[in-house]
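Taking the form predicted alone, here's one chain by itself in structure tokens.
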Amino acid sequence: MTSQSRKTEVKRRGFEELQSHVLLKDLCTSCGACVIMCPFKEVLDYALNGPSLVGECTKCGICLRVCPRYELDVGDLEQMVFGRERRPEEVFGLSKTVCVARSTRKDILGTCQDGGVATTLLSSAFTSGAIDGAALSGIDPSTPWLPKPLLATSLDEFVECAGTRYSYSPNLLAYNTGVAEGLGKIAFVGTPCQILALRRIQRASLRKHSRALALTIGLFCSECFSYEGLMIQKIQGEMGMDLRAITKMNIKGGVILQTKTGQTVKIPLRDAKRYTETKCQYCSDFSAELADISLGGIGLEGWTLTIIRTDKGKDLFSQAVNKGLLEVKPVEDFKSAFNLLQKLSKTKRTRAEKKRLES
């Protein structure tokens, strides 16, 4: 069948199709890029956990087209962001250039995750005119430790937003507030399933949402954790703690609580792993492979093992260290991260094929 075959017959399909082999099947990543590009006013809607159809669907296809989950084909989206598709040795995905770096601004450093390399990117990129904002993950401030998507537009808030959530935020939702305000140069920073979903867009030629697209930041991602679970049953439930006290979260071995007090609390990465979200054992890309910059702390303190994709990565990456604003070493002094970061890769991989053959 033919490319325009294969659009053709997508078009004779709609959201039913989606709900019968993909939310129905616990597949859905929640991302919300059907909601985003239906064309159509009040007939997708994002819930609590993804879409739900709450108009009559026209069966226009676009829903099936830009859903990271539904008759994907990885190669050919390889093919349109780096010319070609990654080799089997290419573990975690094709790339340029793969350092460790940290920031070198304290403002940034004291609120970030890691090594605080996305805040600076979006800074650097923002005060040269790269970008006019970044679709990123805020905290509800009704609500704490709630990621909430959030259209950034200055410098104050890309530092606000900086750290890791490790419940599910759909960033997409962000971006197309962005694209609706106008924006024509957006950023957007999220998790492997959100990269593979906007890429689907571009792939799609929805052009006024692709045409807004100025940089991918890819944050790797073994998995996400239920809010309800992990946040209220296991911390604020069995474990008694009071949310609002908590500083930072973060995941070496385990997950690490920080509070205000200055206590740190480890929860067995075992325990944790009890409240994975489902649609999370199906995917297969650890490291955001079709982003233009990949990004992550693990098996790393106080630094972030970098992965440059795309020529618009290392352009951005470059301003940024010459603005003395990255500090940056070489990944072959850091060893056992860039291993970790292989066996990972091939884990995740491994992981998403059992369950695909399990369903």
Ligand SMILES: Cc1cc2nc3c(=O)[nH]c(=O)nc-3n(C[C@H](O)[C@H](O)[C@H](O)COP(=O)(O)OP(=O)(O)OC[C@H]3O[C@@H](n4cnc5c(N)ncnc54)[C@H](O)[C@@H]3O)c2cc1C
The other form holds:
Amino acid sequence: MTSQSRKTEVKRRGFEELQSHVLLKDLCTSCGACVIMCPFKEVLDYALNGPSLVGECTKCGICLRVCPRYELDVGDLEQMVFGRERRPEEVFGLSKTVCVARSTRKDILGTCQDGGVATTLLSSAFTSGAIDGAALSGIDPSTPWLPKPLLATSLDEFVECAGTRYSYSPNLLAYNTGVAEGLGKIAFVGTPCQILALRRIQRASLRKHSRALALTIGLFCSECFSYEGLMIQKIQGEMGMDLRAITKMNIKGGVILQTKTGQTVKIPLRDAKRYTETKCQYCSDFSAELADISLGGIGLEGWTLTIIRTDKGKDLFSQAVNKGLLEVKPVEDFKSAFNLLQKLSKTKRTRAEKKRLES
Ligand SMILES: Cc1cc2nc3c(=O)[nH]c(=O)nc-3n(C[C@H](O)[C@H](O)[C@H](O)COP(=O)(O)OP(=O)(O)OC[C@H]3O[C@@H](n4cnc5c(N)ncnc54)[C@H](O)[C@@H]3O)c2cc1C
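Form predicted alone done; form predicted together with the named molecule now:
The complete assembly is shown below, putting the previous chain first.
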């Protein structure tokens, strides 16, 4: 089917189709792409876990064309982003360079998750005028560890948003705020499913939103954990910990919690896995394979494994290195992390395929 005939075909379908093929099958990633791209006011609303129909759908089909779980054609998106599809041996997607990096800025190293590369790249791009702001995951002081999408437009806000919250944060909602506020160059940081949604928005030539996209930074992701399950039931309820006392959370062979009093508490991964979001099991993308730059901690301590995939990513990364903001090491010095990247990429793809066949 040509892209024009597919577009016309999809046009006759609407939210009902999304409901039956994605939402009711528990496939919805909760990214919010359908909600932000619906051209009609008050038809779709973002509820806690994804979209809900609150008005009358005109069946324009846009929600289907931007959904990362509906008739996704990754090869077609790779053609758009990289000019070619991956070869089978490119198990973590297409890339230009892979290296290991960390920030040289003390303030960032004090709050970041791994090597602070995400926050450093944003700060560097902002200072040089390459971006006007970034769609990130912020923190809601009234509900500790519940991520909250935030449009950050200052260096301080980038640093405040550093670190990882392991529950789902629909950062596309913050991106939409940036577009609505008329920002011309917005960076986006998010999970693989969110990067896929943004690439679908670009592929659908939805100009207002695709024009503003200045940079995509993808985060490696095995899965997200339910906030209610992991944070409230397990950590607060069962383990009796005060969520406000947790200063850092990381996943390295288990869920590792650090507290204000200097305590380290470890939850075995198999216990935490009970609270994995079901929708994540259908995801085949571990390393945000369509981002300009992809980042993960992947067993490293204080460093970020960095995959530079596009020319745009390469330019921004080089600028940050040339300004002395990033320290870089060859990935060959971190063989086990590189092997783990390949292994987790394959495992996630196999898990998704198995789940898809079961459903
Ligand atoms: C849900 C989730 C699961 C992850 N799973 C893995 C994994 O299995 N293996 C692995 O190697 N790495 C994983 N990561 C990535 C890792 O935790 C770091 O984000 C990455 O290494 C970058 O570190 P940094 O120090 O360079 O980033 P920092 O400079 O600390 O910046 C981190 C950025 O992430 C954003 N962010 C924080 N929480 C969220 C969220 N919930 N959703 C979207 N954006 C968010 C922040 O806004 C910030 O801009 C995961 C990240 C998330 C959000």
